[in-house]
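Only one chain is included here, represented as structure tokens and corresponding to the form predicted on its own.
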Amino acid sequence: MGNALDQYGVVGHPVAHSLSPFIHGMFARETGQKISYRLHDVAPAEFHARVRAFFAQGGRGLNVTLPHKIAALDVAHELTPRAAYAAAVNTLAARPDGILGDNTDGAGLVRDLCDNLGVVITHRRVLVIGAGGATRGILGPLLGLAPEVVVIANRTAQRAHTLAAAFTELGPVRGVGFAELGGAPFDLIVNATSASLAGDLPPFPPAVIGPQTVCYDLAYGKSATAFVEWARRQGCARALQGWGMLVEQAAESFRLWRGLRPETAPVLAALKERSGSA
């Protein structure tokens, strides 16, 4: 292939929205690698060829996003502990003995908490909202950091506490309907449903914000602010959408490619600057 460059990708349905081309591109440029990186806009039937396909002909690594994240769990040879427990593949990698399979949304998530936002999960109190692909993905690193505990709220209970219950090993976690959320409030709610998306908000109850309560919302963009507003009305202390999860994802993605992590900060700041919500 000579000095053909390294091909990466991200695959999805529909896949022109994404942002990775800009974020991959501005990563390789700031780290000096030369990569190719590309949209691959793939219906679900094709997936698994089309991702075979790319990895025979020399692709190194592809980002999944939906609605192929649990499709992704078969078409990799391995899966790292993480995307075992997430259930979820959002990163493939070519290595020698076939496709591994990583999930790097929580790792993503916790990093912006943590480094970008300052914010302390270990010994706090938990809620993330929704009980879908999105919070398996998650669930596992914030249980890493030891919280008090992490509590699941969603419309069907059992769909909360079957959730819960795959995940104990890790941590205090326990799955409840909305009806159940109250008491105290929360140190941190996360939104992890795409009902801001529709404008929509949950039926949870006012009193699990506090002045205190950290609310961040995993959707991004200007339509994605229903649940960021109704937070701010209820007086939390800050509420965020998910832009640095986008990037610090992103950015654990680059680092399982290419062995090295880029700088996240002036693609988080490239990319606010250019959605006009900095």
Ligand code: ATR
Given for the second form:
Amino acid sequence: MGNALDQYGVVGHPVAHSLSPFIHGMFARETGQKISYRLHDVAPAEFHARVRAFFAQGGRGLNVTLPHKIAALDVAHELTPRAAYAAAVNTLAARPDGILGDNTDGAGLVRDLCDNLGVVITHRRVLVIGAGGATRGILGPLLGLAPEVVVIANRTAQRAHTLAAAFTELGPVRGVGFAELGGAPFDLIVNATSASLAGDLPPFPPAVIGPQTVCYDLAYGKSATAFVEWARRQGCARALQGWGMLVEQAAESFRLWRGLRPETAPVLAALKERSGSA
Ligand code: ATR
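The structure above corresponds to the form predicted on its own; please provide the structure of the form predicted together with the ligand.
Now the complete complex, all chains and molecules, led by this one.
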């Protein structure tokens, strides 16, 4: 006992390319926190046993990434309200009475949009494309900022309807199919489909974008995603990849674990440089 470092890590499958060790390593140096942060490649069948063992051996916290974010709901003994709403967990933390499950993805998005990028959401019209797990994770925090409306548009309209119905008590939210999208351009469009990563573009009408529209892709990569390129061609105000959300959700996890929030700007700059992203 005594000098052992507090143990943290990220659990996924695969996980080798995760940027979390780099991000949390920078946070720890910056804040003078002495921690260890490791990669854990764990197959779905072993997820519960491995997570339980990690905490039983004194581990302090884990980030959870694909494909385990839903399985992590059950491994937690207690959930934060935002994790319960998201129906997914991306952060686990050791607590005296068990494992706490949280979800910092939506908070990370909102912090990047509002604090880093100066985007206003209150009283604005927001379009979210996609109705899967990624959308579910960001709806609560977006609605918490009192937008005029959040419209969820999805290839499979029924999934958008179902998701909207689950969030109506948090604010004005509507689910539609792409064919029903029309009217005035949106102030903010968030792409939360997995289509962009495959280089695909969901078939939504260009009229959703106007000169004041800010477009944000939850995906990120070395070069602009298909959605970001398309949005720029339509003449939007700004089109951004999700690098800032990646760093901000990590900062929110770090705060949950260590009780202090690191500076994110230097980490975001380093990450973009390291990844050769524009
Ligand atoms: P995630 O957890 O990443 O959100 P998911 O739950 O599988 O993953 O959801 C993926 C989302 O991307 C869905 O909204 C999906 O649309 P459907 O519900 O119609 O399947 C959307 N999606 C994936 N590929 C797409 C494509 N090529 N065009 C349009 N939407 C796509």
